[in-house]
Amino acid sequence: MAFIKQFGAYLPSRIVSNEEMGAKVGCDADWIVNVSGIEQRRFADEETVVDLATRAAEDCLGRANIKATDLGMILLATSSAERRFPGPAVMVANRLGLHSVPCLDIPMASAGSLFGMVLASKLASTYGNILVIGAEKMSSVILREPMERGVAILFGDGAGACLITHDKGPARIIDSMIESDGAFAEDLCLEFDQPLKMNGRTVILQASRKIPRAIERILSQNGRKAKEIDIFLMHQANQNLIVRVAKALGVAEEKFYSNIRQYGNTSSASMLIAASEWWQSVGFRPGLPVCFATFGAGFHWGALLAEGVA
């Protein structure tokens, strides 16, 4: 059994408006809102993925009131690391003062933080406190020339973190499922030093099918219905996609926490940033289930079901 103990997040200070992004790619600010639900995003000008991840890690550990030395493992998901190797996980550990704690990088866009949470829930009985981090500097990707209008407007920078432990916490992880399909690998990919390539129609179509199915499967396996879920914490890819998933499940759009308006799509950081904000404003309530869900390049997708405990 594993528990969610705390969340944390960090957003860079620079706010980039739709007017600024629209001027870069030749589109109207209102058009960006209509196609994505995004009004602004954050860019990290000088900060690196390691900087963002470390700040989110420190926020999470501080809120949990535990020391970095209490960690047994670090898992870090990112699709925008600045170099091939070593990955950012070990660098974050070093920043936290750790020199022998095992670190694992998950080079996965959008779905990486959920995959990290699932892995942590399985490994917590062996490694104890596991810190899962999702950190992205997508601005370094989308600002590469040639900039594509339908891609560049979507993304922002930030980091989120989640502390998973084996003994106790405000929420118990009930069940999870993760899946992958490489048949669509070319529809959403990022080559080294190249612009991001995305077939938007295919991505939205597959995401709008696979996310509801994953959620329905995890709920069915545990005798739950979508209407019983207190809140859905989903990867913040596109507001229109969130609405589609809600409709597919037959639940109100308000059941899906959304902060994409302020931050844009922060890839593997987005779900954890959303969870951290939700935690601080509402948080887990005893006996009420919460469902996490993601979809990303690969394609990779999945869902995780947790429940508040007394």
Contents of the next structure:
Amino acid sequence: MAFIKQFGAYLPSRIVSNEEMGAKVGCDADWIVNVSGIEQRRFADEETVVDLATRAAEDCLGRANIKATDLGMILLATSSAERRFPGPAVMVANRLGLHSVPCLDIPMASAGSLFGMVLASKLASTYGNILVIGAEKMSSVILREPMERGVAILFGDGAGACLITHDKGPARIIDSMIESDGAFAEDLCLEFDQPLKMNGRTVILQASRKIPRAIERILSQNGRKAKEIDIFLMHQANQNLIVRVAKALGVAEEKFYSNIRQYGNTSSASMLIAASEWWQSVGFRPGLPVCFATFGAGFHWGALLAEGVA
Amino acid sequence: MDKRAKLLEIIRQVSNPDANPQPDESLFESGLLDSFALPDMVTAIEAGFGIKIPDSDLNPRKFDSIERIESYLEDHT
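Could I have the structure of this protein in the form predicted in complex with the partner chain, to go alongside the form predicted on its own above?
Below, the chain from earlier opens the complete complex, with every other chain and molecule after it.
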């Protein structure tokens, strides 16, 4: 059995408005809101993925009131690492003063933090406290020339973290499912030193099917119904997609936590940033289930069901 | 109702009630379908023609025009 002990997040301070972004790519600020629901995003001008990840890790550990030396493993999901190897996970460990804790990078866009949570829930009985981090500096990707308007407007920078433990925590992880399919790998990909390539129609078409189905499956496996879920914490890809998933499940849009207006799509960081914000405003309540869900390049997708404990 | 008329009705449902695309006209390039109307159209095709379209066939190119959709339906119904 595994528990969620705490979340944390870090957002860089520089706010990039739709007016500023629109001027870069040649579009109106209102158009950006209409197609994505995004009003602004954050850019980490000087900070690196490791910087963002370390700040989120420190926030999470501080809130959990545990020392870095109590960690048994670090998993770090990112699609925007600055180099091929070593990846940022071990660099974050070094910043935290850890020199023998095993670290694993998950080079996965958008879905990475949920895959990390699922892996951590399976490994916690062996490794104890596992810190899952999702950190992205998407500005380093989307500002590459030639910038594509439909892609550049969507993304922002940030990091989120989640502490998963074999010991007690405010939420028990009930079940999870993750799946992958490489048949559409070319429809959303990032080659080294190239602009991000995205076939938005394929991505939305696949995500519109796979996310609700993953959620329905995890709920059905555990005898739950969508209307019983306290909150859905989903990858913040696009507000229109979030609304579509809510509609497919037959639940109110308000049941899906959303912060995409402020931060844009922060890829593998987004779900954990959303979870951290929700935790600080509401948080797990005893007996109430919470559902996490994600979808990203690969394609990779999945869902995780947790429940607040007394 | 024949297949083409039924398809046209679906396209009008998910896009514009006055839409009247040519059989070979791109539904995307003409602006009739955007990324979010496409899943609605696919779901409506499944319901309207009593078929289940597998994820492996969810390629926008297969649904880019009335002729392409008709071709897909001929192969799968």
